[in-house]
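Here you get one chain, nothing else, as structure tokens; it is the form predicted alone.
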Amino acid sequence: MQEKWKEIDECVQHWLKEAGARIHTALEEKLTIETKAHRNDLVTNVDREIERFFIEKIRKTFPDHHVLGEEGFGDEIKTLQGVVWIIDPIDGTMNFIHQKRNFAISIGVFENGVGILGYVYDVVHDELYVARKGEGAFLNGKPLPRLEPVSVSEAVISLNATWVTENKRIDPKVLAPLVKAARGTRSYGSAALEMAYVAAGRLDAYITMRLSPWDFAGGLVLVQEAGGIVTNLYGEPLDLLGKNSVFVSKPGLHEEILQKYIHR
């Protein structure tokens, strides 16, 4: 890996730990909670403070880089040319508010649309997932094993119950047979963590119908470097500048789900 990427990697890991310490402090204080698009789309003062923290660091250290952030403090990104950071300061804000766990900081760093570095930091459990293109994925500095194929009947799949009940995005009859056929299903409420869990082998697949780039950018690099597959629900590449359905899986399982449950 080029020296410039090693420098970026060192900076990100240091900043993540610093941001994590700030979040730990904030968990002991009263949060300011607001809604965004709808009553369940929540944001806190901490989301905004952590995003500003990263953007200030990036702009000072790497002034020619661009930043796409969930809370809107970054740049207006219309192209992925150059180096683009895609940041979610707290992925799983509802969990952050209600549970004080099951949330993460997510960062993906891309060059000309290619994922070079990916990070998901579970602050509460102090688990830092890191991926470097061509070098693999790591958890707290230890290499994660390459993902091995698994069948649906042996798979634990992360899937929110929303997608197998009446909703606006998919006929619930599409995924209901998959839920019945899988060994088990789970839902954690943080796309970044769920993708990290696939990379670490804790989950075998993760399916959701609508995510923004900051939700999946860090996890995208992680899963790919661990040997997994990341597409939209129909097996197509993700749009890094728009909303997507997201289908993350171990190899083999991805093809089986597409053929037997999605494209049937």
Second form
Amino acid sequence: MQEKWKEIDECVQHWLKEAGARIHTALEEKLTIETKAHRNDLVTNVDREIERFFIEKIRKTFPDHHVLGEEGFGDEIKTLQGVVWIIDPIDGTMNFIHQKRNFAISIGVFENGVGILGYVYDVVHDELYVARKGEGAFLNGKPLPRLEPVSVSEAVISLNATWVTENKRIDPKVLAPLVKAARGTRSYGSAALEMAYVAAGRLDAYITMRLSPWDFAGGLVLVQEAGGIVTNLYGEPLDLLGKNSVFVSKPGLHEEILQKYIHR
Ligand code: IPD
Ligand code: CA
Ligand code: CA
Ligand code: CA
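Please move on to the form predicted in complex with D-MYO-inositol-1-phosphate, as the form predicted alone is already shown.
The complete assembly is shown below, putting the previous chain first.
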């Protein structure tokens, strides 16, 4: 890995720990909670504060980089040219508010659209997932073993119940047989953590119908570096500038699910 990326990696890990400490303090304080697009789309003062923290650091340290952040304090990104950071200050805000756990900071750093660095930091459990292109994925500094193929009958798949009930994005009959055939299903409410869990082998796959780039940017680099596959539900590459369905999986399982279960 080039010196320039090593320097960026050191900065990010340092900033993540600083942000994590701030979030720990905030968990003891009263939150200001607001809604965004609809009544279940929540944001807190902490989401905003943490996004501003990272953007200020990045702008000061790497003034020629661009930043896309969920809460809108970053740049308006129209192309992936150059170095682009994609940040979700708190992924799993509903969990942050209701459970005070099961949320993470997610960061992906891309160069001309190629994922170079990926981070998911589970602040409460102090679990830092880091991926560096070509070097692999790590959990708290320990290399994650390369993901091995598995079959649906032995797979634990993360999937929100919404997608097997009446909804706008997919016929509930498509994923129901997969839910039945899998060894088990889970839902954690944080896309970044669910992707990190696939990278770490705690889950075998994760399927969801609509995520924004900041939800999956960090996890994308992580899963790829662990030997997993990240596409949309139909096996196509993800668009880093738009909303996507997301299908993250161990190898083998990805092909089996696409072939036997997924049809438009
Ligand atoms: C949400 C989480 C959740 C996913 C939602 C996202 P947020 O992100 O990743 O798991 O199902 O679609 O919006 O808003 O908590 O950062
Ligand atoms: Ca949100
Ligand atoms: Ca998110
Ligand atoms: Ca968020």
